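Let's start with one chain on its own, the form predicted alone, as structure tokens.
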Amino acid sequence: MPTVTYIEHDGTEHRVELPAGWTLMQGATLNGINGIEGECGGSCGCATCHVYVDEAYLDKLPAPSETEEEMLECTASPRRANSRLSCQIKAMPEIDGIVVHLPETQS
């Protein structure tokens, strides 16, 4: 199973194994990780699962869709070049070990 490391804004780290195909948002919410809300349930209809992807993994991810790009304009914390919505990133062997930093706030 792919491993994801979530780093909360205060530096607290959570390393979680996720079944392949789960989204990083699902992994965070189902494992009680603070900092990802996922209000829309993963339908790319809000920006409350915003994360900053470690730059070493950016090239391993598919490009954001037009819808994701639009939602990233609505983040509560500043958007950065490595901003993504965790509901749009699936845990796959290709990104095993991915590290995502959680922003200060989602709302």
Second form
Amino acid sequence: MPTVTYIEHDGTEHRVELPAGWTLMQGATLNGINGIEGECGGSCGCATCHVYVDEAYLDKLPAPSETEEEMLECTASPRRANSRLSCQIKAMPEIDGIVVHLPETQS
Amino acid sequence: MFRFDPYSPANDADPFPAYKTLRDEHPAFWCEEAGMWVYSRYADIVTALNDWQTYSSAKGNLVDELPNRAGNTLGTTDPPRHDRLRALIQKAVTKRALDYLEDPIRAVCRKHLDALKGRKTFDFVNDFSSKVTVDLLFHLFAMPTDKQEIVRDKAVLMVQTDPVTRKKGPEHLAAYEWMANFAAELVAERKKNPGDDLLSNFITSEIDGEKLADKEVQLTVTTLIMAGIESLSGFMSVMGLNLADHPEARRALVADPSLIPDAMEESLRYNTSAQRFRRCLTRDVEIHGKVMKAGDFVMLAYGAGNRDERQFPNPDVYDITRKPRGHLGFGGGVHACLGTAIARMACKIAFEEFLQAFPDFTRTQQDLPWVPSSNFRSPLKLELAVG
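Let me have the form predicted together with its partner chain next, following on from the form predicted alone.
Every component of the complex follows; first up is the chain already shown.
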């Protein structure tokens, strides 16, 4: 099972294993990690699962879809070059060990 | 031998004991009555929602699908076309795009609450939640208000199934046909005179330079009306029921209305009106010792997953401090409910206003009449005594 490390805004780290195919948004909400809301249920419709992806893993992810690009314009914390929506990132062996930083606020 | 009958009135009233047996003893259950498999554990449902390639919606998503609907609506189309269709509407229904609705929703709620002033008893469903929902939807879609009553009646009827024949009955199909025709006329009219409402924007959209097919537009509009009326009203009605049945929760919300959103999320987990939807397998899947074949349908029982103790401790307790993130009250994955932001906003405002007008109420019916439906669960009437 791929491992994901979430680092909250205050520096708290959570390392969790996710079943392959589950999204990083689900990994956070299901493990009680604060800082990711996922209001829309994972349909790329709300921008409350915004994360900053560690640079080392950024290139391993598929490029954001047009919808994700649009939603990233709506994030509550500033959008940066490494901003992604975690409901659009699936835990797969290729990104095993990925590190994501959670923004200060989601809404 | 254990049976699970999604058509029985007993199941409409209380599916939760059967759900527990399903989760504990038959996590991949062949349901004779519906002719499909049933998933009831949270993790299995989430896995199915994530894997749209295996669990396809293109053969329909209603447990009892309506004729000609599969493949022609958002909920019954797979990516990538689904994603492009959805993108046409998505941006207009995000939380930030909806601020303009706050005042109209509040005004609608107050209007219907004013009409109840001085009453000792009333029906929460027909006197409040349905009325608010219908007004809101007509406002949102800029639809002719003289049709409100009939549109509401048809929307409620089309989602039902006949408890005896275990199918859609002629009255349900007729209601669906009526709604499809109503949508067709609406679409034709908006094509001629587009406004700046949500429907006009969708109707006049193109995907990759290609106009949407008439049938696609009509049936998507039909579904938006159905969901907008039946599902939103159902959401509010079960929330009203929960607050009637859990006075300590209600008193907490009256004392501090900022807790209303937490109570809504817990309602979505505890007894969401969206109880069961279906998918169709595109390949063989082996799970929990069963082999399911490509072409088999799988019912995803959100209402069962939401009560799965493997995910939510003490799942049968309605606890407004739970903050149940990841619940399946709106489904999940690419097909998660499109209207989540509108539904949350409308429900929050409705209860802010309702609890201010009626802080204290009890339900007067011992047994409630429930919508006969293989998909949805909400009371047809909820008589309250106030004060």
